[in-house]
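Okay, so here's just one chain, in structure tokens, the form predicted on its own.
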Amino acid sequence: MKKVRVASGQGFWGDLLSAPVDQVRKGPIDYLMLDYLAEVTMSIMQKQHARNPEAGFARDFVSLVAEILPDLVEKNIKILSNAGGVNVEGCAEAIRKVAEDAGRKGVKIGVVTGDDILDRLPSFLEQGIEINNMDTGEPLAEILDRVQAANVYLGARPLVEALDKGAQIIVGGRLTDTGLTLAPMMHEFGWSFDNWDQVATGTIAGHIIECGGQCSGGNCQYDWQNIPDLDDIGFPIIEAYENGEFVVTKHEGTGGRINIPSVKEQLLYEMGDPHEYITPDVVADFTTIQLADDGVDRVRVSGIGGKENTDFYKVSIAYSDGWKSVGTLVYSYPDAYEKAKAADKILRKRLDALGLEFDVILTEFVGVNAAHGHLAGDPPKDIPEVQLRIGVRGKNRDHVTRFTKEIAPLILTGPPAVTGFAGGRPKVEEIMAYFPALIPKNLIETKVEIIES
């Protein structure tokens, strides 16, 4: 029977360098997929975008090509990736320039674009299109002048056309993290993407792998203090088949762990109603799902249904809305906490003094209820250290940079005892909203290109 290796080689814009290296190096595997890209990235990508028109990809991806390039080439190996962020051409042509100083000559590089939609958000409200905020009901003309990035999720198919046309190197922007390793079992497999088992065949595929090393023992709870060598963690690969069913597993000897319980971990990662899992490809039932041990770091997974894609595809929208800062204080024992509240006290009544209007000022006291909130109850008396960690976000730029000045005055103005103030001022940085939308699918049209070097 047919098999595929499709190796995860990246989880997130920032993951480990070493990681892709390894897929590529370490054992055999057939196509690599690399997902960069989260929803607050691609705002960041259009920041840049739009000071330099030569940035807004990511470029640690050219880099990485430029070192594993002689591999991907002896060894026939296709890499599927979103790091063209919002400057898909842009990130193309930094891959075929890597490949033609290297004298690789031929090689094939899919583009694909179609996804960012900014510029046309204006003309789609003039014909009337509803295009609103799928959590508030918000219509997005009373933001439309802050937006900064607007990208639909892609599916798989402008993929799968390009794996079709020959591309070795495949480079999008807001392409799916699932749809990265399903094109690849679309295109080996000839699957049908009305065959609506099949599609959620991959897509879950995709879903397991997409965070990289979460689901081979990285962020994994369940025994978590006997996961080995995490130093040297061997990030996942789907060894696909084309009865439907397919195994997760590793490269033999590389550290971490996959076994049920920490593919079940990153199966509940982001899961909303399990019945109805939706991707631009398919409405997948991860109730369907079935784990059988398969032998060491190997998970074999079957039974998975789905159900019709929908008409629409989810945008991603980022909009300008206002400004935040974050300061931070180290209170030592004795009194710790009562030292960073008393603290907290003293800040918040200057600020008031000075007449500062703010949307929200949040504290934590890190060490004692940061991640946990009113439920972690009170700290033991003789708690070492406390972190006094206060933010604050509003539209007044003036008044998030004066917060900034009130931090340091408390060392010598404040409870004693106090540390942890290092680096200057508190940085003002503008923040990202987040917009989520839907948009018919038939407004939406993608283009497949080819390139070599």
Given for the second form:
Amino acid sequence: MKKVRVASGQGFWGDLLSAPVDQVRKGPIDYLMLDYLAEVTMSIMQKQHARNPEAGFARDFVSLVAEILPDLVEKNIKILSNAGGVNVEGCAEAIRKVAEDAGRKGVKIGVVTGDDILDRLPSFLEQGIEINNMDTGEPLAEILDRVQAANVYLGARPLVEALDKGAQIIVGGRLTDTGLTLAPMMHEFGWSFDNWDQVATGTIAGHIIECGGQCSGGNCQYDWQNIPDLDDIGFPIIEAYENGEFVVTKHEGTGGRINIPSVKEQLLYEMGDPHEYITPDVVADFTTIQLADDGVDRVRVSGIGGKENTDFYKVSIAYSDGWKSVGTLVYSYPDAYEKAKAADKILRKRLDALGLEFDVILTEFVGVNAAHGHLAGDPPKDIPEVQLRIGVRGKNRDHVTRFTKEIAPLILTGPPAVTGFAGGRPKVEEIMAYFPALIPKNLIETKVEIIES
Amino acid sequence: MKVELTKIAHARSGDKGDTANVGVIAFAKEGYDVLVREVTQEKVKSHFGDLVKGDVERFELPNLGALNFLLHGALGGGGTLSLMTDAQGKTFSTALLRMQVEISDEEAGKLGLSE
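Given the form predicted on its own above, I would also like to look at the protein as it appears in the form predicted together with its partner chain.
Let's see the whole complex now, leading with the same chain.
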């Protein structure tokens, strides 16, 4: 039976740099998928792009391609990635230059665009198209003047088109993580986009590997103490079969572990209603998934069902929504917790006296309650040390900036035996709030181009 | 007898905006029945108390021996808005596993938890 191997190389922008290199060198794969975009990433890239028109994409991806291009060409491995961020053309051009500098002619690069609708938002509203926050119902008009980025989540269709046109390296912007894995399966097996069970199968395969090492032993609670060699963790690989079954595995000899519990943990990660996992391609049903042990570091997945996709794309809109800053100090035994609480009181009185206004002031005591709140219970009387962590958020940048100057004075004017201020004043960060919405699919035009070195 | 949930299940949590999700997975088949009976929406809501401002939703995945919980209003606004250490809800999994659940002696036997 025909099979295709899709490997995960990157679970987020900033993930293990060696992982995609290992995927192409430590064993056989056919496709490498790389996810670089979190919800907040697009607004960061948009800012970089505004400062420098040549920026706005994941440069790590370009360095990676430079490193592994000989392997890709020699072994005919294809790459799918959303590294293009808000400057897909710029990213593709950088890749082409990498190929040319390496003397590789004829490398085909697929360029998928159409996700960036930032410039089109005002005209959508003028046409009377309703765009509301999916979570709160707030209309887009209320925040339109503060929007920094707006990108539609595109599915697997344009990726399949690029593969059909012979692309070896595909770059897009806000592509869904799942589409990057689904597309090679659609392309290789000739599956149809209206066979919902098959599309759901590839989508769930994508969900399993989209967070990289998180399905092969990383962040795994089940028997975590005995998961071998996480220093050399093997990222997951989908070994997909034409009949709609697939095996989750990793290269032989790598660290980490893939078993039924590790796959279950990843399946449930960031899950909403398991009956309706909605992507641009399909509505997948996680309650249909059947898992079976298939040997060491191999889990077989079958039985997946799905339903017809919706008429809408999800659009991710980021808008500027004020300022925030977080400062920390560490208090030591004796009375570490009491000292940290006293310092918090002093600081809050000073902020009050200065007349500073914030939407939220949050105090946490790391070592006592930062992770589990009151569920952690009272700390031991002789707790060796506690980190006071206090954050503020507000619309007034000057007030937030003033807050950052009130942390260090506590060292000489507050409770004793305090340390942990070597980093200097905390930095002020602009808040990029997230506005998720739906937009009719017929308004969005995706474009697939092939450029060649 | 009462046992901590961590004896019969493992879990993973994550975020979607201001909502944390917690997937709770039974170690054994018998454990899943205990999860369904004991780890109800109401009990989870009361377990978290002030840590979850909004509603709790529960979904069953018998095929995986797992439950999925959505804890709305748990992340201080979520995303970049949140000031919390755990703005992504990564440790809500283990916070839920602190919960005490009631099991019968027979279940304790089947789950290898007899005293």
